[in-house]
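Quick heads-up: it's one chain on its own, the form predicted alone, in structure tokens.
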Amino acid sequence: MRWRDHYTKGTLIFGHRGASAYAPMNTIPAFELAYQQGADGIELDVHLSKDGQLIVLHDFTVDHTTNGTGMANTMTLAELKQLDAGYKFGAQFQGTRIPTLDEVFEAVGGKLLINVEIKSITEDTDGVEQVTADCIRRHGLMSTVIVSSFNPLALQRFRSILPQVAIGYLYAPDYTFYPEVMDTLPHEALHPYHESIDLALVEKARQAEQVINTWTVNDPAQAVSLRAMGVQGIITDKPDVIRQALA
């Protein structure tokens, strides 16, 4: 099965960092809740730890979502696992840990499509593309994972390692990074910010046989409008709300 074949049942809903309106982002509870709320998939972010382990975390630092401080890539996995990734969200999530991508795949890899965003802002690689490819291959999820990034160079490197896995180009009006690379890099999906979408973009993607997964849409009326335009995937903090809107 190709990645785009999953879209035959209609517009898909992806939990943005899980059901992140209701549970701490990029944690197992948030991903499991997205599934319970009827999401078709989840979106998450990956970095490498100091000792080369693939962790699921949005920022390059741990400051925003945990009780720790500092750059994630300066800490070992053991050090990162000591941090509380849930206490800021409420007492019921106290003690929630930063997961590895392996742990996420083990928890929900058989239930959900997974959009793995590689966090990269440099021309050179730290090896994250290879480790991500190895993890996807190890779990046998080549047809249910799509790899996205704002960094076309990271997508280019990943594609050369594991061409069987779909890739999606993330971009926003005020943030692009070597966009010309995408002109010659085949990619199965576009991941634009929702305000960037118009009928011309939808038609361009259709002609290129690309799907559009847009972020981050929490307004029900907007979700309905985007579906009517032909957008195939909606990434949201509130899978339950958007599921009800698209029912």
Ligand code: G3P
Second form
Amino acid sequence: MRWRDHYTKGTLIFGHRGASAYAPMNTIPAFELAYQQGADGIELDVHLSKDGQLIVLHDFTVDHTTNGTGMANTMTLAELKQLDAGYKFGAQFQGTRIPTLDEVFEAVGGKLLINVEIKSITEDTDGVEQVTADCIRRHGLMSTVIVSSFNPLALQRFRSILPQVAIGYLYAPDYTFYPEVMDTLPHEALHPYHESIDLALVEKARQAEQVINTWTVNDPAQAVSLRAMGVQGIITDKPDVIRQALA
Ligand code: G3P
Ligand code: MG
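Let's see the other form, the form predicted together with the ligand, since the form predicted alone is already up.
Every component of the complex follows; first up is the chain already shown.
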């Protein structure tokens, strides 16, 4: 199945870090809630722990979302699992843990499309692409996962390891790395910041047979207008609001 065949049912809604307006970002409760709110998929961010385990976390440090401090890649999975990734969002989420990608795939991999964003800002790799590919393959989710990154070098490495999985190029006007790499790297999707979209981009993507998934769109009117322009995927913190707007 080609990635773009998922869109034949219409515009797809992806919960950004889950339904992160209502539950702690990048946690199982946020992903389950996105499903309950009618999302077609979720977006999440991955890093490697010190002991090479794939964890779902946005920042490079644990400071913002947990009760710990420090770089995630200097901590083992066992250490990361000690942290509370829920209580800062709300008392009812106290005790929520940072999930591994394996745990997310087990929980929702059978019912949601999953956009795995590889967080990487270096030219060299710590091996995250290989571990991500192994995880996708282990769960048999090659046709329902798309891997995105702001780092084309990470996409290039991932593509060479697991070419049958779709890739999406993430970018924003003031945030691009080695964009020339994408000129020679076939990719199934563009993941532009929503303000980077105009009709010319939509037409260019159409000719290249690429879909456009844009982020982060929480305003219902904006979602309607992006759909009218031909954007096929909306990544949002509020899947319920966008589902209603696009009904
Ligand atoms: O993948 C879309 C979006 O998540 C990219 O930015 O910082 O929210 O990971 P960020
Ligand atoms: Mg992200």
